[in-house]
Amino acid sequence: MAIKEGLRPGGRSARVQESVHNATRELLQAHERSSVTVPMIAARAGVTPSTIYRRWGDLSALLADVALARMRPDSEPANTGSLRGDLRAWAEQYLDEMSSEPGRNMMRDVQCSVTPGYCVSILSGQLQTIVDRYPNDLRPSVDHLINLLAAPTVFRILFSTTPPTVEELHALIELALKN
C-alpha cells in the first residue's frame, strides 16, 4: 500500500486510514471525481491536510489506496460444485463489478498504485480457491486463467469500447479448461 513501513496496523493510524477512507469514498460518491481534493478530503475525515500529504504522498496513491482496499474480497468466490461453474461465476461478478462507472474508476486508480502486484495477488488467491476445491479435476494453473480471463477482461474494460460479454468470458473459459 501507499502508507509508509512501520506504522502500527491498529490505533490512531487505523483510525486515521479509516476515516480519511470513508471521507473520500463519501466524497466520490457525492461529486465529480476531478473536483475532490485533498482539502476536502481531510475537512471531512478531521484531519490536516499535511496528514494526508504525509501518509500517502498525493491525491493519486490516496485514490488508489482506497481502491486496492475496495478490492480486497468480502467472501471466498461461489461454490457451484463444479469448476466450469465456479470459474463462470466469478468471471460473471467480476466482469459485472469492474465494468461499472466505479468499478472502471477503481481499476484506473489502482493503476496510479505503487503496489500493482496487489490485484494480481488478490486474483491469484481467488482463482488459487475455486481450483484447490477440485484436487481431481483436470485444472489450469492459475496464472494460465489470469492470462485467459483477467487479462482480457481488464484490457476491454479499460481500453475498449464495450467490456467482453457473457458468451466471450465462457469461450475464454473453455479455452482454459482444455490446458
The other form holds:
Protein chains: 2
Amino acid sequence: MAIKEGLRPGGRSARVQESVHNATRELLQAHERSSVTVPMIAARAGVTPSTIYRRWGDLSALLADVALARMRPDSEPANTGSLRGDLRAWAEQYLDEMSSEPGRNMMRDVQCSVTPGYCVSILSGQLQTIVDRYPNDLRPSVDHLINLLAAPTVFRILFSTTPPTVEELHALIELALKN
Amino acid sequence: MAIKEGLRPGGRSARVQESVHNATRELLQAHERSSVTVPMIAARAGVTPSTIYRRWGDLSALLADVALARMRPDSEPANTGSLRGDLRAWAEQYLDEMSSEPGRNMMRDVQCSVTPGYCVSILSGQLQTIVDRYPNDLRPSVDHLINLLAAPTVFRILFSTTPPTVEELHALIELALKN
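The form predicted in complex with a further copy of the same chain, contrasted with the form predicted on its own above:
The next block holds the full complex; its first chain is the one shown before.
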C-alpha cells in the first residue's frame, strides 16, 4: 500500500499528491461518489491513471487517503493541564468529527480501502501524545484507550440509533483511568 | 422501515419473506453483489418488485435483512452456569462470527441500510438473556457490555490490522464485571 507520509513539501511527489487530492475533492463535490473514476481524477489532476494506480493502488485507497487527509488533525490534541481533561477534550472532539457527514464518509471509505490500521495508527499517535504529557500519572495504555473511547464512539455511530453522550464518554474515561 | 418480526409461520407473508430471502441468497452466490438488483430478486422469487419495495424499502435494507437473518442466532446464548462464563462464551462466538466473511458482509450491509439499531437490538437481547440468568450477581448493564465487548470487537475488525485476542476480550469482561 502506497500512502506516503512525510513528503518533502514542494517536491514533485508532494505536488502530484496535492493535485490528485484537489481533483478528487472537486469531483466528489460535483458528482455522485459512485460515478467518480480514476481516469476522471487523473484527467483533472493532469497526471496519468497509472500514476494514481502506482501510488495509491486503487480508487478506494485514494478515496480513503483523501478522506483521512481531511480528517487528520492539523494540530496537537488540546492540552488542558491534566490527563483526564485532555482525554475528555479528545473524546468530545472525536465524537463530533465522527458523527459529522465527512466523518461518516471517511469511515466508509477507510473500511473499503486496502489500508487497514492506518486510521488506528493516527488515533494511537494522538492518544500517545496525550499520555506522554503525564509521565507521573498512572496511565492507561493507548490500546486500552482505543478500546474504551474510540471503539464505542464509532460502533454506536455506525450501528446504533444514538451516538454516545458526553456523559457516557466521561464515564468510560473514568473506567480507563481506574486501571 | 418494514422488516417484519414474528411472522406467523406458514402465512402468506412468511412465505413471501422466505421466497425473497432465498432468491437473494441464491443471486448473491451466483453474482457480484453490486450487480444484484431488486427486479432480479423479484423475478427469481416470483413476486413483483413493488412487493419488495413495499416490504423492505430498498435493496440495501433487504440485503441487511438477509444478512441479519443469516447471523441471527437460532439458539439461546450458551449457559455455562456463571455470568463470567456465559459472557466469555458469547464474546468468543461473536468475535468468530464477525471476523468471518459473512460477518464482514453483514456489517457492511447493515451500515448501508435504513435500519439503524436493529443489529444492536439483537445483541442487546442476547446479553439481556445472559444477565437475567444471574439475578443475584452484581450485573453490568447491557449497554455497558455492548460498549465494552461488542464495540471493540467490531471496531478492531473494521479498522485495525488485528482483531482483539481472546485474552483481551477476557480482560474487557473482567473490567465490565468490576462495575
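What we label the rigid core is the largest C-alpha set whose atoms superpose within 1.5 Å from one form to the other. What you see is a predicted model; the values in this text were computed from it and never measured. Positions refer to the first chain, counted from 1.
After superposition on the rigid core, displacement of the C-alpha of residue 167 between the two forms stays below 2 Å.
Once the rigid core is used as the reference frame, the Cα position of residue 25 differs between the two forms by 2 Å or more.
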